[in-house]
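Single chain ahead, written as structure tokens, the form predicted on its own.
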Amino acid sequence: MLVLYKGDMMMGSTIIVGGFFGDEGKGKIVAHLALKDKPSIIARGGVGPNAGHTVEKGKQKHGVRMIPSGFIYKDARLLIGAGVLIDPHVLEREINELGVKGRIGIDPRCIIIEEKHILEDRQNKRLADKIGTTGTGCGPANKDRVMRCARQAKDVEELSAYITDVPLEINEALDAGQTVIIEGTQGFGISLFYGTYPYVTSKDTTASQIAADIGIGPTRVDDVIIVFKAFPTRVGAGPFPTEMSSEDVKRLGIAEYGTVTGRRRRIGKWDGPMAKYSAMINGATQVALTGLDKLDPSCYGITDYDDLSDTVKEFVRNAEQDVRVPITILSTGPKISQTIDLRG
């Protein structure tokens, strides 16, 4: 039986992370939470510009790689934590396109992706062909971070206007009783620590790492929302136990492409054991479930739980039994408005 979460709306700090291999729809969920809960700060942790989040509102569609997906809520301060790699060119382009120049803050300790990192990423045949990296320079930049020879954001003149102490801003906001959303990138299945190594990204992607990325301790995390997709997807190489055949995918009419690379995503069936393990390691307190309209097209755009089909309701109940965490947000389409929020 579906457990409806009847707690208060989000307060304090909430981390949003991906539960499968990325592309779960975190950008849409963050944007929904931002508009609904009106945080004072939305901060981004994670790897860097190798992760793209898509936000659709009305007729507008945005693919962001550096700016937090909650930028759509115009009263929020937008921060990028020290754990995130910065590509100054990508960042500046997004700041200008989205018109967020007066709202963005970057920690001085962020590591800079340089042209040499992108070149190394693309010329390394093992990374490009076997692992299937995005070629954005993140792995080589993180390597230089570990070798203590990387440049930091504080060393780049064109970023000086954005430099701020991100942990200080966030912790002071929490001390003042304000709401903070913390956005992770990638997914559990490609965590450097817990994913399908070596077919993984260049750092951990779990909620604990995301908290460290933006500079809050574990006692300051109030909620962890883990995002799962009804049909998990994966871009690039690596194990995918529930992957469907191309014939099954075609029959279901599902075709998806990566936000950053444009590569076609591999499609799989729901993976209950992985979802359960992912929820455990991330310390999930709530679950957002996306792609329900792909499970049953008749549910596309529905915003009331009672109007969902019996097929989808049964899927949600079974998924909740797998993860053992309340499923509080249901997505029935790509637009922010196509959301069912059961948090009360």
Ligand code: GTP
Second form
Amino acid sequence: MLVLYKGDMMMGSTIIVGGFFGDEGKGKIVAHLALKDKPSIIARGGVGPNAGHTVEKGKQKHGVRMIPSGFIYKDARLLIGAGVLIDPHVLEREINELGVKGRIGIDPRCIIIEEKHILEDRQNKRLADKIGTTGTGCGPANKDRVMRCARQAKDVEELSAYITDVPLEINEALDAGQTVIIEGTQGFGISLFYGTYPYVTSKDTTASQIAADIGIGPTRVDDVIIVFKAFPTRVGAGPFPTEMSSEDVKRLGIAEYGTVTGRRRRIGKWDGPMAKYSAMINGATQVALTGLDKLDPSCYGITDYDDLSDTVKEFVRNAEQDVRVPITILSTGPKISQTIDLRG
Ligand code: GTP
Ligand code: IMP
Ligand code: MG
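Please give the other form, namely the form predicted together with the named molecule, since only the form predicted on its own has been shown so far.
Let us now look at the entire complex, which starts with that chain.
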């Protein structure tokens, strides 16, 4: 039986992470939580502009690579943690396009992606061809960070207006009893530590890393929401045990393309053991399940649990049995409104 979670609305800090190989729909889930829970801060951890979070509201569709997806909630401060790599060009473009200049704060210790990092990412055959990186310079910039020869945000004049002590802002907000949403990027399967090395991104992607990225200690994390999609996807090379044939994907009509690279995403069937293991290492307290409309198109856009088809209800029940963590948010389409929130 599905445990219909009747907890309180979100308070304190909640980290949102990806449980499969990235692109689980974290952007949509964060945007939904931001509008519903009205946090004072939405902070971004994770690798950097290799991520592409999609946020769709009404007719508007945004693909954000640097700005927290919760920008859609206009009263929240938008912070980028020290662990995140910044591409100043991508950041500036998004700030202008989204009109969020007055709300952005970036940590002085963020590492800067420079042109040479992007070139190396695209020209190095191992990275470009074998691993199939996003070509956004993240791996080479993280390499320079470890070599201790990278530039930091505090050294870049154009960023001076945004510089703030991100951990201090977040910890003070938590001391004052405010709500803080912390957004991770990528997914468990491409974590540098726990993923399918060497076919992984250049950093760990689990909740503990995301907390470190934005500067809160483990004892300050109240909730971890892990996002899974009904049909996991993977972009780039690497093992994918439940991958489907392209004929099956075509027959089901569930093809997907990358937000950053436009590459076709490989698509697989639900992977229960991976979901369970990933929830364990992430310390997940809740699960958000996306793409239920792909499982049964008749469920597209449904916002009431009782209206879901038996097929989808059974899938949700089985998924909860697999993961052994309460499923609290169900997504039935890409738009923020196409959500069933069971948190009470
Ligand atoms: P990364 O940080 O890059 O890992 O991305 P992400 O987890 O934010 O996901 P991304 O936006 O890259 O990919 C998810 C895709 O699925 C987007 O195109 C979303 O609009 C879409 N999406 C999200 N939830 C649903 C859903 O419930 N149903 C359908 N059909 N699409 C969804
Ligand atoms: P990099 O992070 O650009 O170095 O890419 C390393 C691997 O991670 C490649 O297989 C990418 O396709 C994958 N990857 C990086 N970021 C994302 C993401 O946001 N979604 C999905 N895959 C990603
Ligand atoms: Mg993405």
